[in-house]
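As a starting point, one isolated chain is supplied in C-alpha cells, in the form predicted on its own.
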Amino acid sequence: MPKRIVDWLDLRLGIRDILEQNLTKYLLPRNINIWYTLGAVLLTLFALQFATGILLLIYYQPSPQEAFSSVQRIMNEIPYGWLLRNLHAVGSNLIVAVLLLHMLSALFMGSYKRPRELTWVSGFLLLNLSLGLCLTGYLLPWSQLSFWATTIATDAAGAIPLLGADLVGFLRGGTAVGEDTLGRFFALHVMGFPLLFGLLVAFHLFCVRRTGVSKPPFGPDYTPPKEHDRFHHEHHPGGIPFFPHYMAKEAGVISFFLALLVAITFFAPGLFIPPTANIPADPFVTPPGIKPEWYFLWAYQVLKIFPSELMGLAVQVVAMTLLALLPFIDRSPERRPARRPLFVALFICGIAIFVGLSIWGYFS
C-alpha cells in the first residue's frame, strides 16, 4: 500500500525526483564538520518548543488572576504537565545557547561572507526574534521572577530620548506591568512572533539551499572561492551525499542535544527555574536580587556600567548593528582563520567580553 501511494504521488508531483535532488544527489563537502549540524539541531528544538507550547496552551489561562494558578495546575495536577512545562522552559534556554554556537561557528569560518550576506542577516534576525520569544514567554507564568524581570526589562526602554515614556507605555499597555502587558506578551508569544519566525526560517533555509553550503575553510587543499558577477550555486563534486552520510552525523548531534535537554529537565530543572519562579507575582513587594536570564546578563551589566542608561543602550545598539552588518564591512574573500589574525583576535576578545560581562552581571 505505501508503494502504491508513493507511485500515485510520484506520477503527479515527481516525488522521487524531488527526494533524489535534495537527499541522495545533494552533495556536501567531504570535510564538513559537526558545526554545520547546529542548524538541524535548532530546527528539532524549535519543533519541540512548538509541540510543547501547543500542549501547554490547552491548560494555560492568560490573565493575572489565573495565569500563575494555571501553571501550578499544569505542574502538579495535569498528567506529565511538569514534564511539558520543564521541557519548554529548559528548551528555550538551550535554543539560545545553540543559536549562539551556530552564530559563532559561522563567524569563525567566515560563512557570512559574499554571497551569503542575506543568510547571515536572516540568521541574525532569527536570533533576535528568538530572544523576543524568550522575553515575552518569560512573563506568562506571572510569578515574582517573571513580573519583576519584565518590569526591569521594559524600564530600560524609558532611557530613549523623546520616545522613551511612550515606548514603555506601548510595551506595557499602561504605566505599569499588568493585565494589558500580559495580554500583549501572550499574543506576541503564541501568534505574532511565531508567524514572523516561521517566515524567517523559511527564507533562511531557502538562502542556504539556493546558494549552497560553504566549504569549511580548513585543510591544505582549501582555496578561497572565486567571486562571480552573476548568481552561482556552490557545488561540491565528489562530496558526500546529504542522505544517508550527512544525515547520520546530524542525527548523532541532535541526539546529544536532546539527551542534554532531557538530563537538565529531569535532574537540574532549577538551573533555569529558580525558587522565585514558584511564587505568585506581587506588584507591591519587590524581591531582592532579581536579574534577567543568563543571555541578557551582558546587556544588564552594560546598563549598570555607564553613568546613564542611554549610553548603555547606545553601546548595545552600536555593537548589534556592527554585528548585523559585518558581511558588508568585512568584504575580504579570505575565510581561513589562520589568514585572518586581526579578526580572530577580535573574535576571541568579543567572546571574552560577553562571558566577562555576563559573569559580572550575575555576581554584581
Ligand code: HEM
Second form
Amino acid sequence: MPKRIVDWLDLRLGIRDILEQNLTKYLLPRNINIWYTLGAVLLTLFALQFATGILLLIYYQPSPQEAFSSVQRIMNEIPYGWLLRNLHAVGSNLIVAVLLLHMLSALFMGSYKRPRELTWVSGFLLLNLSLGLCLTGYLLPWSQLSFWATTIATDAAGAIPLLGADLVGFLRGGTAVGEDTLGRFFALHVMGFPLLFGLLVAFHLFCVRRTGVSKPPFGPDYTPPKEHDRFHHEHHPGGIPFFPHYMAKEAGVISFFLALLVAITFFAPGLFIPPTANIPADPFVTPPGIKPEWYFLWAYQVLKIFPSELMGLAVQVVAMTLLALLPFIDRSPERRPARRPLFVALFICGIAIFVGLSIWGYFS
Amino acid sequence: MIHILGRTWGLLLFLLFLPTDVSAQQNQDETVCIQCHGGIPGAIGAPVRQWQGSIHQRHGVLCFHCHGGDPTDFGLAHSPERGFLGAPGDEDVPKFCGRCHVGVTEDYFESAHGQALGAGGPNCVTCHGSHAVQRATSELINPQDCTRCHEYGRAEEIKNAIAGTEAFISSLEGDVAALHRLGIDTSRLEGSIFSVRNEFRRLFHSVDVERVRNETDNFQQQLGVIAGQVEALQAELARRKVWGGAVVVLLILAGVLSLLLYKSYMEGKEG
Ligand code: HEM
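Let's compare: the form predicted on its own is above, so bring in the form predicted in complex with protoporphyrin IX containing FE (HEM).
Time for the whole complex; same chain goes first.
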C-alpha cells in the first residue's frame, strides 16, 4: 500500500528523484563533525516549541485579569498542562543555549565566510528573532517576574536621545507596562514573530542547501576551496550520504538534547523559573532583585557599568552590528583556526567577556 | 469553616481590602503622618523608624490604620472628625489592636492576663511591642520576658504544650512553600493553614495550660487533614519524576543506539 501511494505521487511529482537528490545522493564531507548537527537540533527544538505553544494557546487568556490565573489553571488543572508549560519554558532556554553554540561553531570554523554570507546574516536575524520570541513570551504569564522584567527591559529604550520616551511608549502601548503591552506582546509572540521566523528558517535552509555544506577546516587533507566568480555548489565527492549515515548521527545528538530537556523539565524546572514567577503581577510592589533571564544578563550589566545608559546601549548596538556584518568585515578566505590567531584570540576574548558580564550581572 | 471565618473576620476583612492598601504601600512615604513624624526627633518620630520593616508595614498597615486621622491632609491629620484616636493608654491597647485581631483579643480578655489588665497584667504591647511588631512565634515565651511579673514555671509549661503543634505548623508551611515554588497552586492550602494557625495562636493568649492541652487534639486533626493533601501532592510529584526519569533513560538509549548505527554505517563504508 505505501508503495502504491509513493508510485502514484512519483508519477506526478517525481518525488523519488527529490528524495534521492536530497537524502541518499546528497553527500556531506567525510570529516563532518558533531557541531554540524546543531542546526537539526534547533529545528527539532523549535518544532517542539511550536507544538507545545499551540497547545498552551488553547487555555491561555491574554488579559491582565486572566493571564496569571489561566496559567495557574494550565499548571494545576489541565491534564498534562504542567508538562506543556514547563517544556515550553525550559525549551526556550535550551534553544538559546543551542543557538549560541551553533553560532559559535560557525564563527570558529569560519563558515560565515564567502559564499555563505547570506546564511550567516539570515542566521543572525533568526537569533534576534528568537530572543524577541523569548522576550515577548516572558511577559505572557503576567507574574511579578514577567511584569517587572519587561518593565526593566523596555525602560532601556528610554536612554535613546529624542526618540527614547516615544519608543518606550510605542513598545508598551502606554506609559507603563499594562493591558496594551500584553496585547501587543501576545500578538507578536503567537503570530508576528513565528510567521517571520518560518520564512527566515526557510531562507536559511535554502542557503545552506544551495551553497552546500562547508567542509570542516581541519585535518591534513583540508584544502581551501577555490574562489568562484559565478554560482557554485560545493560538492563533496566521496563523502557520506545524508541518509542514512548522517541522519543517524543527527538523531543521536537530537536524542541527547531531548534527554537534557526532559531531565531539566522534570527534575529542575526551577532552574529557569524563579520564585517570583509564581506570584501574580502587582504594578505597585517592586519585588527585590528582579533580574533578566541569563541570556540578557550581559546586556543588563553593560547598561549598568557605563556612566550613562545611552553609552551602554551604543556599545550593545555596535557589538551586535559588528557581529551581523562580520562576513563583510573579515573577508580573507582562510578558515583554518590555526592560521587565524588574531581571530581565535578575539573569539576567546568575546566568549570570556560574555560569560564574565553575565556572571557579574547575576551577582551584582 | 464558617466558624473559623467568623473568628478571624477582622483580619480577613482587612486583607480583602489590602490590594488598595498595598498600592498605598508604594506611596507610604507620601502619607502626611510619615512625612511629618519622620522628621521629628525623639519619641514622636521614633514610631516611624520602629514601624519600618515590621510585619504591619510589610502588609500595608499604616499609621492611620491604627491611630485613625486623615493621612492626606496636614491640617486635619489629627482631627477627631477624621477618626483620629491618638495613642491608646495601657488599658485601652487590647481593644485598640482587637479591632483587627478579634479572636486573639477575645481569648486574651478571658485569660488571667486579660483579667489582670490594669492590675499588673500585660497588654498586647507588653509582649509584641507597639510599632516594631514582628511575626509571632513561641520564641516570645522566654525566661527573660515572662519573668518580669512572675516565675517562669507556668510559662514554660504552656510553651511545651504548644511546641508540638507549632512544629507541625511550621513544617507544613515549609512543605507548602516548596510546592508553591514548583508552580503548584497552593492558595487553598495556605488559606487553611493560615486559619488553623490563627485559631491556634489565639489559644496561647488564654494562658491556660489545661485548655491548650485539651484543644491540641482538635488542632492536630485539622492539620492532619492539610498534611494529607500536601502528601498527595508530593506523591503526585514523585510519580511524575519516575515517568520523567524513564523518558530520559529511553532518550539516552535512543541516542546511543543512533550513534552506534552511525558508527556501523561508517565502518561499512570504510570496509
Ligand atoms: C532559528 C534558528 C536556526 C536554525 C533552525 C538553523 C538551522 C540550520 C541548519 C539546519 C543548518 C545546516 C546544518 C548545520 O550546519 O548545522 C544551518 C547552518 C548554518 N547556520 Fe543556522 N540555524 C539557525 C540559526 C543560526 C544562527 C543564529 C546563525 C549565526 C548567526 C546561523 C548560521 C549558520 C551558518 C553560517 C550555517 C552554515 C554552516 C556550514 O555550512 O558550515 N544559524 N543552520
